[in-house]
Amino acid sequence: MKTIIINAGPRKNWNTDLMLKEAQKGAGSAGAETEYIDLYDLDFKGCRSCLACKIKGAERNKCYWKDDLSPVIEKILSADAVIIGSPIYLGEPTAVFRALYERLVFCILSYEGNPYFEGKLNVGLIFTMNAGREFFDETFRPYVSNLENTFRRFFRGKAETVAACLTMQVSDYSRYSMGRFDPEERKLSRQEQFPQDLAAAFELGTGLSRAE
């Protein structure tokens, strides 16, 4: 088993990164070989609609644009599982998450029938947000469900999500103009809820990386 861990967040050693590293530990505990990739360390853009992946006779399941993301896509499509994590900014995943999603799905999409990809890839999604669980359940969940359904359709494997809500944005709120947030509420969530979120991320990595 090979599991690729993708960090689509910019802040290392913080919420999304910590969740993903727990997922990586979970994957390793299931016996999977793992690789961790920070998208913000790479130079790339979203799909340019060059349509090279749709040319007759071209090798399928391949993004032909030459940048740092192309080999990452090849690694994902040759793995058994991928776990992608992103913080939520302005109610949406990061721009690099969207760029990866565009390029990964489009290069296997066929305009003539079933997706080009004939393998099976389990997909895990991890989202971190300073909004509460109510926002996730009532507002963001439909977006997540659509992502999961797309991944199940195109990759024929599991698609599961773990979300950490009411996260702590900074270690010292007194240094920032963030008056709408209650620092004590955030600290309490960090102490009591975030360990449970980390445990859920570990289980996500374990479940998606276990040989069937």
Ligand SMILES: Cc1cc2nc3c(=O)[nH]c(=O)nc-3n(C[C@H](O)[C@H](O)[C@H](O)COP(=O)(O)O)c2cc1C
Given for the second form:
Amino acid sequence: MKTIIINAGPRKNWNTDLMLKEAQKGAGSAGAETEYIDLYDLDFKGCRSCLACKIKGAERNKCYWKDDLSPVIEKILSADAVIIGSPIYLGEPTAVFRALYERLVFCILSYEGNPYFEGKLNVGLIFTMNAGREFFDETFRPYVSNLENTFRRFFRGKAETVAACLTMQVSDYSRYSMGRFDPEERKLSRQEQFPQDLAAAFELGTGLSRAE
Ligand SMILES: Cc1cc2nc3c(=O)[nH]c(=O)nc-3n(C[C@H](O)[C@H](O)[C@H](O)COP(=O)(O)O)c2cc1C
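Same protein, different state: after the form predicted on its own, show the form predicted together with the ligand.
First the chain shown before, then all remaining chains and molecules of the complex.
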């Protein structure tokens, strides 16, 4: 088993990174070989619509655009599981999450029939956000369900999501103009809820990386 962990958030040692590291530990505990990749350290953009992946006779399941993301896509497509984490920015995952999503799905998608990808890839999603659980359940859920359905349909494996809500965005709220947030509520969430979120991330890693 090989599980690739992808950080689509910019901050190291913050919420998304910590959740992903737990997922990585979970995958490791299930016996998977793991690799952690920070997308913000790489130089790439979203799909360029070069359409090289759709040329007649071209090798399939390959993103032909040459930049730092092409080898990452190759690694993902030859792995058994991928776990991608992103903070929520303006109600959606980050721009780099989206760039990866475009290129990963488009290069295996066929305009003629079933997807080119004939393997099986389990997909885990981890999202962290300022908003509370009710935002995730009521407003963001449909977006997440669409992503999960797309991954299930194209990659033929499981697709599951773990969310960490009410995250701590800064360590000292008194230094910032962030009056909308109650520092005590954030602290409490960090102490009591976040450890449970980390445990859920660990379980996600384990569940998606178990040989069946
Ligand atoms: C540009 C930007 C936009 C954000 N937009 C949202 C948002 O729409 N909803 C939300 O709940 N949190 C939003 N946040 C907060 C982050 O999603 C949240 O603090 C997250 O846990 C940060 O992850 P990190 O600690 O791994 O960086 C935003 C943060 C930034 C920097």
